[in-house]
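One chain is shown next in structure tokens, namely the form predicted on its own.
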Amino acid sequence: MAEYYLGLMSGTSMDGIDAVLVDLQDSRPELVCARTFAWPEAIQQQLSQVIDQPETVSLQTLGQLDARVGETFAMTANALAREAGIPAQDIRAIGSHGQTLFHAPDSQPAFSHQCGDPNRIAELTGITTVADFRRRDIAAGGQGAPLVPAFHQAMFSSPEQNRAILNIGGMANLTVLPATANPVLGFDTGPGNVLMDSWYHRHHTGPYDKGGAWAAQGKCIPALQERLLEHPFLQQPPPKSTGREMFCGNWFDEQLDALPLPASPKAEDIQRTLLEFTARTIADAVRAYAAETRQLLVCGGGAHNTLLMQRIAGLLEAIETASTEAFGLHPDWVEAVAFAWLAKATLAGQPGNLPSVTGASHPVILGAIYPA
């Protein structure tokens, strides 16, 4: 009999709410539906200024994006359980991993906070509603990111190959799946799609440079990119996880204002500049501590940017690199099919984070649990 999880997510690029509905009866999730539904332009505009400004934020503005943007996860959620012909009361719970506003890992104390109240989920879907996955790992010292890898060793893993996933969202982060019994190791490389799809939304209408087709008409400016790279994170060992706090625009204009660069850069060496950072820093990753891996399997929005691929790929010859849906799921959906199996892991109180990979102490029921 069909076990139908309903499962959320919206990363650090906002650039929609990915929802899908998988059958979970199986050891390997069937994908039943799945949609990326738009963003109400007042709430993404406002996600935006609360993200990028955090310190202009009122408590009541606060509370009110909270409600406003729990409503729209419920919309959306209906919506997609509509389209898919299956009744809320056969949806045996939603998995929401909410919209991330701030994340402090290494702060004292150490915090995430992801907006989207689920108690207004479960009161407009009539579903379970599981959310707040990232606190309980942090409670137990852990980084509260990244949390798929645990989903990734269920789906992806292979005693004969050693593997690794690549997540390209906002941020990058990677999965190394050792073919032995050695511990997964997961960890966020840096900048994934965030700082390229920042330039380009000032200087163009549309949300992202579509297959990297502007970034392909420049040249990188070496000296930008090696600025770029001098940034701490990237040195720091795992675990480790970041966020649009580290890397966002104004970071970025302080690295090019920083820098004698040609009077009038143009505008797409820096794009292309910027390409080359984010598949420097993920190749550099997978050298340091995937150095035994044979194939890499990448997801995500950046999986789509053919010049990225491209690049990823050719520093990396000796991998080959695929996409998930060479093993069954689309790159689109594995982080939301992923946050409606840890949805499922809760409701059977089992742990859902992988200490090797987050630092915690130990292994947690993550997440809270909101009844229909």
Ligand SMILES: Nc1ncnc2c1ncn2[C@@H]1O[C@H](COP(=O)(O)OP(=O)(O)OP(=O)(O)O)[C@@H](O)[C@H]1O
Given for the second form:
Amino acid sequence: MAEYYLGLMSGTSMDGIDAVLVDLQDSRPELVCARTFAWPEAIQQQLSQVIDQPETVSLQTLGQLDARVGETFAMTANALAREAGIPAQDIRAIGSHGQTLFHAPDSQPAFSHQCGDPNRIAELTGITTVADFRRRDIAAGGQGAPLVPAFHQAMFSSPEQNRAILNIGGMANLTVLPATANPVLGFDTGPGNVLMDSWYHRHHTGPYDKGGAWAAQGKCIPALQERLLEHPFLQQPPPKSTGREMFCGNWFDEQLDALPLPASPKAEDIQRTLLEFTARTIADAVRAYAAETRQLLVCGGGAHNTLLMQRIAGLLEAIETASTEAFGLHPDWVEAVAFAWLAKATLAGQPGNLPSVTGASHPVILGAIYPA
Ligand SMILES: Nc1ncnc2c1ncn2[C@@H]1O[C@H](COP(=O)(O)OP(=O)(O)OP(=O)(O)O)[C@@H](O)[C@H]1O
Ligand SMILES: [Mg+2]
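What's the form predicted together with the named molecule like, now that we've got the form predicted on its own?
Up next: the whole complex, starting with the chain shown before.
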């Protein structure tokens, strides 16, 4: 009998809501239907404002946004289930990550805030919903992130090969999967697409620099790259996680302003520098914490940035770099499938965090269950 679960994920890039319907009956998930749904423009704008200028937001705005985002997630789940032809009563649960508004794992006290009211998702879909995955790990002393490594381990680990999984979303995160019984490592390496997207939006109307074509027209500015590489997060050892609070367009502007660049740089040179910087942070993290890796499997939207992928592969010559597609799961759906898989773990009463990754004091059952 099929065991259908629905995963909903909108990451830090806010490029859309990834929705997947998967059959988790076997240890290898079978993807039944997957689609990225556009955010309603007004909600996307409001989310951007809350994320970029949190100090301007009232409690009323926040409460209403939480409700609207929850409704949007519910409509997304309903649309996907319809498209797949699977009735709600046949879907065991929705795993909804929520939209992160603020991630502060190192503040005192630590917290991470996702919005998208799961009560509404359960009410409007008639499907049991699991949500709020990060805060129990934080309560146990962890970073609350990354949470996908347990799924990466179940899906991609090999007893023969030291593998690592690289997800390049808004931020980038690495999961180190040793072939031996050594513990799994995982952490955010720093920015993924976020800085490239932000600079691109200032100069173009499209969503992102497709394939890195615009960056390819520019030249890296070494002094700027070196300055960006001085960010303390990049020197910090794991466990660690980050977000748009740390790496965003404003942070980049400060670095640019502080640097006495000889002449006014060309916009495409900046884009190229951001791409080279991103590739370096990833390659440095692999060299520092996953030096024995033989295969680097890449997922997330950044896997489609041809130039970025070439540069990462160029910096890590001894490692075979490939898309997760070659290993059974298309790079666009790994994160959303992971949250469907984590919902199943939660319903089964099984922990979903890896303390070796998040730094939590013990394994915990993640999230809360909102019954259908
Ligand atoms: N063809 C492409 N060429 C270049 N970049 C691309 C392409 N397709 C997607 N991207 C990049 O991927 C980003 C979206 O990636 P993704 O959806 O994995 O990130 P996310 O939603 O922030 O997820 P998370 O942060 O949770 O991993 C886009 O904003 C864009 O920068
Ligand atoms: Mg996305």
